[in-house]
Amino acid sequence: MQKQETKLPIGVFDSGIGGISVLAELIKTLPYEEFVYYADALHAPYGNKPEDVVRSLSVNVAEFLALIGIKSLVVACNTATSVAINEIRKKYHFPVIGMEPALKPAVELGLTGKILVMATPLTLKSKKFTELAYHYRHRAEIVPVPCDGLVEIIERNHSWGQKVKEYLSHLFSPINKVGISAIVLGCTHYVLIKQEILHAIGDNITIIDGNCGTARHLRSVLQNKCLLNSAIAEKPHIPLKAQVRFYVSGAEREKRTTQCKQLLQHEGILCE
């Protein structure tokens, strides 16, 4: 008989629909488990706000998260993580697993050529992104590329168009696109316009994100502390049929909740 804890959904958040990047994979990697979706909109960005703010704000939607019942909590966000991981972890038994720019997977590709690191200015100027950085840094010449009001371009235009390709233009324009090997998403949200990306940067550039590694790193915690759901041991279909509860803080929560489970049905997951 499954533990009653094993049927506890995983909750995940993000400060708007980035993290549904990540929940997409969590669902794709444990496809039996049920989830909760947080998306702090009111308070969307986090990348651009004070270390202290951003620690207040995803300590309360732990606590939130933490209230409702949940078996293990995902930070879906990069900023996040990297400034308020340890103090949630402090707070709670459950399993709490972060994002990090996925520079380790980058380097170990043994590209010849500059590694780009795209993330917000705070997850850029964090201690933990600092020290990650400084550890390859024999291995690999990292640039890190600060993208200051992207999120709340992908947050405020469902299809971002013009918009994000005039914004990564202006970015791109001052770097040499000669000798980059390989693109790092250091923020959930810029998965959502990795083909955009590609076409800015070059086809030929690898761009590496970190959500199939927190994906596959939650079931292998889940199954060492035995807190899978085994309850249903069938195949599962395609497309996947995913039990997922949305909670959308501000206004505008029911055209944010659709975006999102549009957002998860383009990549083959109904929510029911």
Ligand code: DGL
Second form
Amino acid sequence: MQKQETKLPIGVFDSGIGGISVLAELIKTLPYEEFVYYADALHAPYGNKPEDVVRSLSVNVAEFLALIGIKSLVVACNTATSVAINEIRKKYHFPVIGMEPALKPAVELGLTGKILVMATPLTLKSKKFTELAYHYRHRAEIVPVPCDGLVEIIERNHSWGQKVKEYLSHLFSPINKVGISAIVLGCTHYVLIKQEILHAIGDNITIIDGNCGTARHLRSVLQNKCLLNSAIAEKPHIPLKAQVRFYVSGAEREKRTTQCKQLLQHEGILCE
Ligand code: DGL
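Would you mind generating the form predicted in complex with the named molecule now that we have the form predicted on its own?
Below is the whole assembly, all chains and molecules, this chain first.
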């Protein structure tokens, strides 16, 4: 008989819709699991707020999800992870998975040239990122690229057209594109505009995010702790039908929930 706990959902949170890019990978990797997604839209963006404010917002969301009852938590936000993951881990007995800019896989590609790390100002100035960049300093030239204001554009504009294009062209114009080998997307929102970034920087540059790695890591943690939901045995159908409950803070909850579902649908995932 499987443990009662295995049937609990997995909690996932972000300041907004960025974490949906992570949730899509989680659903593809763990199609038999149920999920609860929390978008803290009322307080988005996190990335330009003081560290202690983001820490307390993140701890509050984790508390909300823990009270609902979850078997694991994915902090699908690099910014929240960079300042709050230790605090959250201390409070709960369930596994807490965080996200950090995928510098390790980028360095391990062994490409020659600079690695740009696009992330929020708070992520890039955090102690966690400073230590990560210090660790890899001899293996690559790491160039932090703070993207203040980009999350707001992605949150506000459903079809990321002209505004994103203008932002990116302005962002990349002072950067010498020669000698860039890879770009790390150190914010889950930026994964949603990967195509636009490729277009702005050039198709020959490798773009890396941590979403697949996070999903694989969660699967192995749940497996090791015997927490996988093995109740359903049939093969998942395509399109994937996912069990996700959405919670959105602030105004326009329905509109934002619909937007989350549409983003998942774009990835071939239907929500029941
Ligand atoms: N998706 C969040 C991240 O990964 C965005 C942070 C924000 O709200 O500024 O960093």
